[in-house]
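As structure tokens, one chain now follows by itself in the form predicted alone.
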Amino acid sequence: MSRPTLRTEFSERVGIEYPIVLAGMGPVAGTGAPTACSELVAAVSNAGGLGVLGGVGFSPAALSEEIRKIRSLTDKPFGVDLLLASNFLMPRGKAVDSSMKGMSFKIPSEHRSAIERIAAEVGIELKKAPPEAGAMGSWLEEGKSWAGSQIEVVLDEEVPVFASGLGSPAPFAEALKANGTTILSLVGNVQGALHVAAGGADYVVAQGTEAGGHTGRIGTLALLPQVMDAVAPTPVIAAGGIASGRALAGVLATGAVAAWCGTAFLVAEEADQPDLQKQRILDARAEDTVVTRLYSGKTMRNITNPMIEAWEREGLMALPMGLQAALIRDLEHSAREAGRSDLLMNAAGQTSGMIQKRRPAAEIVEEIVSEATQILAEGLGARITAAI
């Protein structure tokens, strides 16, 4: 049986078959891991996508380890995600320092309390995390920042596709098209996506709430043609709830050039991510997804657990990104000394309610591309009559 045949603008431009997109997804809580990794992004770009990988939290000398690895199991296109928000563009020396020290003394009173009351709701008890090998920041030369360094491997190994899952490219814009680097930029809202494609995206992405990880609060169909028109001509990949054929198709049919997809290769075998996160999507429903502010200060959309319901009734205001991270450190920390893997991190989107199986990413991106280009070149047509 012949491949089928589904391609875009997008697709064309970066040397792909399908117009699907790995959302560069990582690090996993509690290993510092990217789920993201280079078996996953060789396994979606020799698949016929493009693999992204999840790269903020590799320092610059392994990111460029990861890059090569990915190079070696395959031949095709692939991308790097880095997060380009305030913090990780200061330089070292100006910055607060990632690794968390010096910020336990800027955590209100009244949020101590809260992780004290929270980690006694949930039945664990509350350990002082040790210092953090390899923390953030604890590589970077004087006057560099976190982003930069990374920026400097991307070029340096000339990576064919970079996403700001974070923040807009405008400081590394000039230097990443000179190097012939295409450039994605995740937004939630119509202001982001003007902001970025003024900074220098290629291609918008436009992520609706239904996505898992850091994500914001508008639907992805509300979103989606709103960006089209705000950033015109600048093409645009939809993102949010997309983990089918017939998704895919409807969001091309909106206008959309591609499909960044995350939580569909959450559970791929090749995903680097713990059994339990991977079967808490398998079980999950729409609905035992959440947003949340607890891991990050940041919206993220997380399968919901006795932690994350704690810290809502609280009803405190999260802090920001950053000292979120180090208001919830011993608590994360007590959590796995615990054993209550639960507890952490499990970014998910709300299509994990129709996932119901483990398996290799190339049969994920088959099953995906095949529903589509079937109703792309049939069923629409057997199913609507439109006449101009």
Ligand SMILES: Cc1cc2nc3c(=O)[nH]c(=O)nc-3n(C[C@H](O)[C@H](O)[C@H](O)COP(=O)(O)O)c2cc1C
Contents of the next structure:
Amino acid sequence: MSRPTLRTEFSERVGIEYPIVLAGMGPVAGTGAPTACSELVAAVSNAGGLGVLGGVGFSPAALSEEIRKIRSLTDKPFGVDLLLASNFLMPRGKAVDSSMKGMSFKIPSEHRSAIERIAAEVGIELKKAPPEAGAMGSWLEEGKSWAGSQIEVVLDEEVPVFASGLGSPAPFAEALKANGTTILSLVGNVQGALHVAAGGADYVVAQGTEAGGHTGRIGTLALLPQVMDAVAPTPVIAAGGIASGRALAGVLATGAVAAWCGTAFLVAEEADQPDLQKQRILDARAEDTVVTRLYSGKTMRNITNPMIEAWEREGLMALPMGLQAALIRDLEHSAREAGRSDLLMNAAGQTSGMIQKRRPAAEIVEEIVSEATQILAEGLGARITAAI
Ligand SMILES: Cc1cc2nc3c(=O)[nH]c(=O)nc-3n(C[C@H](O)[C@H](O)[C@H](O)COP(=O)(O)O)c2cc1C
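Could the form predicted together with the named molecule be given as well, to go with the form predicted alone?
In what comes next, the whole complex appears, and the chain from above leads the way.
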């Protein structure tokens, strides 16, 4: 059978076959390895989509090694996703200290007591995490920022596509473009979209609240046309809740030039996720995901668990990103020590309810593409009468 044809302005510009992008997804459950790892990135790119590496947790040396690994697995275009959140842009020594010890002094006592209560409530003994566990940026050179050091690698390696998951690409846009890199920037509202478009994004990725991981409050179908109108002529990629050809056809019909899909690939064979995390996604209904600030301080959609529920009952304001991670470090460490991976981060979107089986990423791409193509090429005319 011949391969279906599904092309957009985006697929033509980046030189891929289909307008499907594997979302850059970083590490979950304290594994250190990103879900969107080199194997998954290469598998999606080889299948005709665009694989994007979840690069946020890598030191510069590890990032360049991972990029080289991708290149050894595919000769197709791929991308790297990093978080340009403000604390990741601050030079070491000036702002958020990379030592968790420094951070722990700024944690309010009511938050500390809440952590003790949560541990008791979920039935784990609270143990002190060793100093090196999760320590942020021990590789960071004095005066350099986390994200800035990673971007140097993206530039050196001449990565075809760069995605900023949080924050504007402005500080690096000129250098990236001079290097021939296409820039994608994720946003969850119109204000963010205007900010990243002004900051040099070639494509704005409008991500609806349905999405797994960090997410906003507006649904994908409500968000897309508003972002498109606000940033035109900058093209828009749709994200959040797209895990089928029906959804891909729908967002292409709104004018989006591609879909950025995360949850669709979470249980792919190549995805680097612990088994239990994959199983919980397979078992989940759409209602089983909730938005919480527990893990990072920012709103993040996860499969719910007793630790999230206990945190929400406390009714505390989350601490800023970085500090919140420091706050829950002992709690996460203790859960891991107790073998309670069911309490760890398990970022996933509302489409978890339709993810039924583990399979190779190529099969996922093929299914989404053939369903979308079928609808766009034949199905709509058969079901809908429209005339002008
Ligand atoms: C496990 C997981 C990890 C994620 N990590 C990142 C990340 O490191 N950087 C980023 O820009 N987005 C991250 N996201 C969000 C995705 O990039 C994407 O926007 C989202 O998954 C799209 O919605 P969907 O899950 O409904 O497909 C993550 C999402 C998940 C599910």
